[in-house]
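Single chain ahead, written as structure tokens, the form predicted alone.
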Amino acid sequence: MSRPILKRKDIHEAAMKLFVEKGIEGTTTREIAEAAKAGEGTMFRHYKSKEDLAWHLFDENLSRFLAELEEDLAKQSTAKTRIRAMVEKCYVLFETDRTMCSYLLLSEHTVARQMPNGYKTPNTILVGIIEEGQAQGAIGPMDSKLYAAMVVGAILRVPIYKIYGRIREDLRNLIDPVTDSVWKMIAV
């Protein structure tokens, strides 16, 4: 890897770690540059601002996560197994790359202001799963977006509770219980 690419990677890792620890607003560009062992000028060669860097990190990591998720979902044939695959993907990510998963979870509302219309999110995918399940008669007739909000909330609150120390168990052990609970909320 070339030196600029390595330095950019260092900036990404330092920024994501600091954004998780201190929040985007609570982190300075100087802190990011120091943690990355780079000059602030180096950082600004790649990004217009700290907010631009935060958006880039969010978009790049969420896009990669969604591509992998969609690949996993394509292997499933029912709404319940797709929801389980979604829970599994989230919880495995949390336990294997906690910094990145925490960044996506904790920064969503800050960087969401930059999402263009039509931006794909896990919620978008979930609405599609729910609508398919409704068409197949497996999921109740309530508004699909309301169901998606309920399901996303149930799935993502678990890792957030773990971030704050309210849950200590490895989330991979909770995939089936969470899936079963979520399914009971929406199944016919």
Given for the second form:
There are 2 protein chains.
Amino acid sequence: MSRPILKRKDIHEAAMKLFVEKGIEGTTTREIAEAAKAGEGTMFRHYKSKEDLAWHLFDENLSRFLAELEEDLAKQSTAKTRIRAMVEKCYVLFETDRTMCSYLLLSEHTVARQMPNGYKTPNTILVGIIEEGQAQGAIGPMDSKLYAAMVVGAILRVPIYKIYGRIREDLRNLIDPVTDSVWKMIAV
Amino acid sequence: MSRPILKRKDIHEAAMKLFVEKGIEGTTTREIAEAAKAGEGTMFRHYKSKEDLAWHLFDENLSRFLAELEEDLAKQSTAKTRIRAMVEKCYVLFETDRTMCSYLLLSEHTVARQMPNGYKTPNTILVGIIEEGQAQGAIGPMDSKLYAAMVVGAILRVPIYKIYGRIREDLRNLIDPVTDSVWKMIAV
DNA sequence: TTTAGTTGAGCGAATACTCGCTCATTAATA
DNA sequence: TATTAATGAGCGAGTATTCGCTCAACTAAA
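Please move on to the form predicted in complex with a further copy of the same chain, as the form predicted alone is already shown.
Time for the whole complex; same chain goes first.
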């Protein structure tokens, strides 16, 4: 090997922060380089385009998040405790790494265009949880995809509104209230 | 007047369609002009920039939607029937003018940056409905803003997933099921 | 004739990406 | 251990292109 890769992480952090603040198209490659204290060409050594960087930031972080979530879910045996684990995972992430969480939430409708068919999302996982809950007789008989949509929506709208300043509470205090509310929505 | 304004509506329709398909930054003024069968300069007679056009499309359509919604709400006297009216208004709009509805839903995180403080949104209205419902003793005692966030999230995630093809049902068939589910979430 | 909507070639600033080069780091050789 | 060769990360000035916007000419309604 020649030289260790030192700048990639700096580029990740700078790009994510800027993408959240100004949007992907609204951020220039020069700004990323400057913020990362790197040369402008360096990001192209690791990614073939700015879009490619944005996609990797989304994909890698979401994948890691989902993998960790599935570990947590494996420890739970009921639908309700699984949903609680999901809420907890989301809200703890939000308070722990707000930039990353904001990026995942806000870039949904832009980066998400590039998701291949069958790409795994929190929604995919939730459909599974709900169908298992229905098999156990704990969750009502409605279409699992509709339930999943409503539950995902209810859970994720809270951090979105916290980003916009409409909610101020520390989200970790809302894990149980939100879980309980959402559970009422789908319980038999 | 010397000449009637003929192209503005064509520009609205073409721009909104393209903005939904390719995003605002991803759409060029030339593409808008071509799709609208108008000259490129025409949109600048009516709007001072592409961003300005995008904002007006958002603002005017949302304002009209909210005004109509408030008319409907005035006819209802209980929190639950008001929420039903809101769901109905959203889902009927979706099936009636999908492009416009998609634009409002998907541009939230981009155009929404420009919303002035105190700008009225569906969320604002919902907070009012919920607080009144709480005063009537029909809705639980939790923070009204948190309730509103969860309800908005649950309601709007359904059309979002229909845009992404994860839900196929005609949303007008889901008005009552969604209303009932959402109501369970917040009822005392 | 006046007025105002429409047009599209042209402009210039912005910017994503390239490429030839540097040099820190490692591996091989003596 | 000292020396040399090889590697590829890092750099940033340069460039081809794109794209938002302007404006002078044109057209049609009043």
